[in-house]
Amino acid sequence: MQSYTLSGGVQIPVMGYGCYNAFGAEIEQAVEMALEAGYRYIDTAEFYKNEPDIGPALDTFAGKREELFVLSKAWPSSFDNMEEACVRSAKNLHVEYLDAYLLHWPGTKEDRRLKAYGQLLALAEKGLVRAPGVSNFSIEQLERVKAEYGAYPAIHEIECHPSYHPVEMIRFCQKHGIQVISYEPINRTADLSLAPVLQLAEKYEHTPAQIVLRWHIQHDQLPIPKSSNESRIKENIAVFDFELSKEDMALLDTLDTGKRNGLDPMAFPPGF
């Protein structure tokens, strides 16, 4: 697996396995299958309520701990005590530290958000977190982090797929050394039935999912596809044996509608 180098020097695989909305034996078995298929980056969150199910799956990994990249996220309800939340997540995941820990949503209160990010930096200094990051922030919120602490986050995880491609945000992140991670990278499978995707799947003799995931990788957007099906888990990671042409990348770029699936980060979650 190829990797990117984050701003702090930490290596992160160019593709991860997303763990949203799966629980119990389903996600435990899926993570085991993902590790067997070659995934080395596992992406979860406190809010997903499946960290205790993922921990046993990580125990099955036969390699060294440093070969894995384990990422979790703190929900805004945990912003007042980030260390407690981080230690709890690490314990549930059966690891001594998190390779990356993110503020999952910015929340609506700037002071609370910035204090939480300061705690996140303190966790990095203690060795509990290797790379601090955020998710669902605006450019203005990223700028406030930089103004307050002198550096941008190492990671920004955002909704991104051919139908919603926030180019301004992505260019901002890439300009400032912030690694973009794309969640919902295939738009909950909706983008796999778009005519240009189907045409390119036939042209390159790869599946529609592989075409879209390859598009992410060639844009340096790190995708985290999720599936509980073993054949699709293997299919999703088999994207390193071909390359889309510039013309075909541009064709997929035209699919952007500007409409996200997720909630407005400026107003969600309310009360935080």
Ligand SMILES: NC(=O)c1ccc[n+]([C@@H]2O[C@H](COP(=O)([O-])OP(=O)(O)OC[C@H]3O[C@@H](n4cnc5c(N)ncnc54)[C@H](OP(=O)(O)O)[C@@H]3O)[C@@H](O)[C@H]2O)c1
Second form
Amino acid sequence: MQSYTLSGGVQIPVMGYGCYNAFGAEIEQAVEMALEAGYRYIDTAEFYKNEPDIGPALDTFAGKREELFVLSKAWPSSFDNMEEACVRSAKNLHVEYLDAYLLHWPGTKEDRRLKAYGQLLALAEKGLVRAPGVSNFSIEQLERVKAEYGAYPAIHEIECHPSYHPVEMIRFCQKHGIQVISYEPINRTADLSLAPVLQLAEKYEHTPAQIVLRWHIQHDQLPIPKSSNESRIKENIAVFDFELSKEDMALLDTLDTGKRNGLDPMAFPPGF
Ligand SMILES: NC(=O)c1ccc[n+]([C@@H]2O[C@H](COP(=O)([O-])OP(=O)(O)OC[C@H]3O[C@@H](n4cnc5c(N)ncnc54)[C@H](OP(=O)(O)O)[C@@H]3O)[C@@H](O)[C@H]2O)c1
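Can you give me the structure for the form predicted together with this ligand, which would complement the form predicted on its own we have just seen?
Let's see the whole complex now, leading with the same chain.
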């Protein structure tokens, strides 16, 4: 699989495997199937409560550690002690370092968020983290990071799918060398039944999920679909044998409703 070069020089595959909402043997087997199918970037978070299940699956990988990209995230409850949280995640994932570590949500307290980001940079200095990133930030919050520390995060993971396409944020990230990662890339299946997606699936002789994932890839919005099902895991990565035309990309761009699934990142999670 091809990769992008993050600011700082680390390579990240152009597609990843998402691990949210699957636990125990289900996620352990699914990650093994994903590695077998060719995924090299595994996306999880301490909040998903499945890092201890993913660690044994990563142990089965026959290739070199450098071929994997393991990403985890710190919940705002860990912002006062990022090193402890990072070491805990790495230990549970059976890795010596994380390829990327993100602030999972901005939290409502700017001072605490910026201090947590400073700790994240210190973890990168120590070699525990290769690429520092954030998730669910606003443009203003990204700019505050830059103002305080002189550089933008390498990664911004955000909700993004045809029916929620935050173009202003994506343009901002792409202009400043911040890699966008699209979470809920198929809108938890809701976008697979939209008429233009079905129409293009027929035209390109690929599945609706493949059409949507291909749209992300052609926009350089790295998608991380989750599936626990072997055939859908394989289906989702089989998107490198066709290309959507400019007109069909534009058609999918018309599906944006401006409405996200997730809660308002400026208020969620409450209490932080
Ligand atoms: N940073 C954040 O705040 C944040 C928030 C949400 C998610 N994420 C990350 O983003 C990843 C992806 O998001 P998500 O898991 O919420 O949603 P998603 O990937 O858009 O959708 C997952 C759902 O789609 C189904 N599915 C997968 N492939 C399919 C296919 N080809 N055809 C039909 N159905 C298919 C899966 O069911 P089966 O398993 O049965 O196939 C599952 O129910 C997460 O796993 C997580 O790593 C990050």
